[in-house]
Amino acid sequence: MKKGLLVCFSVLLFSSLHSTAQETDSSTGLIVAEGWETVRATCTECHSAQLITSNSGSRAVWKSRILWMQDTQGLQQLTQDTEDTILSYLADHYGQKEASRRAALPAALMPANPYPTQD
């Protein structure tokens, strides 16, 4: 019985992980959806996709680092349909996560100041 259960939970939760699992592409690491080919193209050219892989922010924040491209970096104006599909595929595949970094340690968990200072 208890065996039984093991092997149907096993097949459920592989079952559960498999569907939910996301195609990426094998040279870029970008998530392979509706849009993914307009961003390889056009933010590959100045930097790699692992700059794109390891950030995640809303359809705003997606567009404040593109605006500061153009103001900064010297990428040319977008036509609005390659910049909206650009900031979809972003915001759908690497939207804004919860929380990017753990909670700060307690002060008594933290070391003595190492560097005191003199009065």
The other form holds:
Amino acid sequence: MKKGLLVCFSVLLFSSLHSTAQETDSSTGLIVAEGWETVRATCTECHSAQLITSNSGSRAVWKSRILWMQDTQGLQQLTQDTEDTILSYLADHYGQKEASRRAALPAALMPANPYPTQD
Ligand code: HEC
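Can you switch from the form predicted alone and show the form predicted in complex with heme C instead?
Okay, now the whole complex, with that chain kicking things off.
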């Protein structure tokens, strides 16, 4: 009986991990999804894709990075199609992150302060 439960949990755990895991390209680390090959071809000539995968941002943020590289780093002009493909891929897979910290607890839920200030 116990064993059965364990197997059951393992299966659940495995399938939930499996469904959220995204396939990444083993050489660049880019998430394999629509547009990734365009990103690999356009964006890994000057620096590693790690610079991309370690960043995140909205479509507008990614667009501004591209403009910055075009203005100052010699990134070629992209066709509208290429730029759209790249921006959609980046915004979808390396989008704006939610704040990683939870909001602070309301004071009423906090434990009593053992070090009250004397005032
Ligand atoms: C012509 C060369 C070149 C190409 C092609 C290029 N980049 Fe860059 N990129 C740079 C340089 C140079 C830097 C600055 C690197 C550094 O700070 O060490 C940079 C920095 C970045 C950064 C970090 C920006 C930051 O705020 O720190 C990101 C993200 C980035 N590139 C994404 C891309 C993407 C996406 C593409 C494809 C559209 C791309 N790069 C194509 C030259 C290029």
